[in-house]
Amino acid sequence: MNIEALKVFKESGEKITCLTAYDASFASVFDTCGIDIILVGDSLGNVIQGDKNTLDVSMSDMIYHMQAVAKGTQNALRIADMPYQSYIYAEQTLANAKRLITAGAQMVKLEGGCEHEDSFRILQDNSISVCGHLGLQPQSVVEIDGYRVQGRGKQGANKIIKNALALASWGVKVIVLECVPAELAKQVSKSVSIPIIGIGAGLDCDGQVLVSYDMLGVHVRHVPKFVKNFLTDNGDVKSAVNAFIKAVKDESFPSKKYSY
């Protein structure tokens, strides 16, 4: 898998799967299995750090993961989150992506949209692949006072296509798109030429990421309503996987009970 087969497969139809992972023998089982996608996600500081949020997850926890999901992957295009206040300006962004890439990272992910308009552009600029993130930004949820949809209103909608638009313009790669009513996903991944992957996005987008833990049962947080445990109707944690992938690709996930 490589950056350029997301485009085959948006333009083929074929639904890209993701998961989060944060070990190499994790990483292993989901490479071994066929994921498109491993994302090495900020969510430790959820699962693994046991915290809230994401806020307290640093540059070092995200470099250290990252090797080690690196050292278990041999096919799966390898993402890493920036976490919480890395990419405040350009230059700062750049040098952090740097060490991402040289951990193992083939890709990083941002949060947001215009207001780190200087930071997408320095990563093209310097050729390192971005995967943007928009809708609800785990990052922000002090901001906005906790998980809640996004997009729902006019307004946010809106704003939620704008920065899509603006993200590919920038030369992103991907956006993952989280939380959001499933007919403004849709409009979302209509209106660019790159992969929009969901997460409580509706069956529209062009593939599915979940956090790992999420789909395995292992919570030590809230379930949003997205999640659905692949774990209960299979036998082992590799049956779990092979379900996930073959339920993202044949479309039967996720349904409307998982969605907005």
Contents of the next structure:
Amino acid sequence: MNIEALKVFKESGEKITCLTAYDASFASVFDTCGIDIILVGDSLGNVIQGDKNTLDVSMSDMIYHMQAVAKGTQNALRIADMPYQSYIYAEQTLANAKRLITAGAQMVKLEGGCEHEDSFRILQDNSISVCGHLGLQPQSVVEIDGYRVQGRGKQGANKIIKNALALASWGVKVIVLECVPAELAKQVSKSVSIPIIGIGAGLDCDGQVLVSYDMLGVHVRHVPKFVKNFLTDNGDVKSAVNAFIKAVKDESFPSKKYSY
Ligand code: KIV
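Switching conditions: you have the form predicted on its own, so give me the form predicted in complex with ligand KIV.
To see the whole picture, the full complex is given below, headed by that same chain.
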């Protein structure tokens, strides 16, 4: 899997599948099942470290988990999250992104839009592939006072569209769009030529991502409406992952029940 293939997926209408992984064993199962992208998400702060949010995840944590996931992955594209406060200014962003690439990432993910223009630009100038993250940005959960749907009003929706256009113009290759009304996600996906991977963003995105622990029903925290447990009806982890991939590809997930 590579960036060119993702673009072809978008053009042809084939949906892109993505799951988070934090270790070699899960990464290997997802990879063998044929997942398109494995995201080493800073959601590891929630599901591995048991924290309420992702703010305490460090660069060392991300590097450790990225190295493990790289050992279990052969085909899927590997994306690593840049953790909270690891991309405040451009030079710091570049240095930290290089550490994640050395650890095995093929792309790094940053939350936010225009406020990080310098960071996005320096990565592009240094040929580091970047994934954006708009809508609900878990690293801003304190500022926005909790995990809530974003982009409901006109102003909020316009801001997300403006940021998506800006990211695409700065060479960002993929955008994760989290927890927004399905209609807005459809509009964003139509506005840019790069793939939009939704989570809680409805059916009309170019692909879907879920936190793997959530889709396997393993949690220590409240699970949002957009999460479907794929293990319940499928018996074992491999079958659950295959069911997720099939449901995303045949567009039966996420149905309205899992959308806003
Ligand atoms: O950290 C993560 O797992 C993520 C997903 C919610 C997309 O960013």
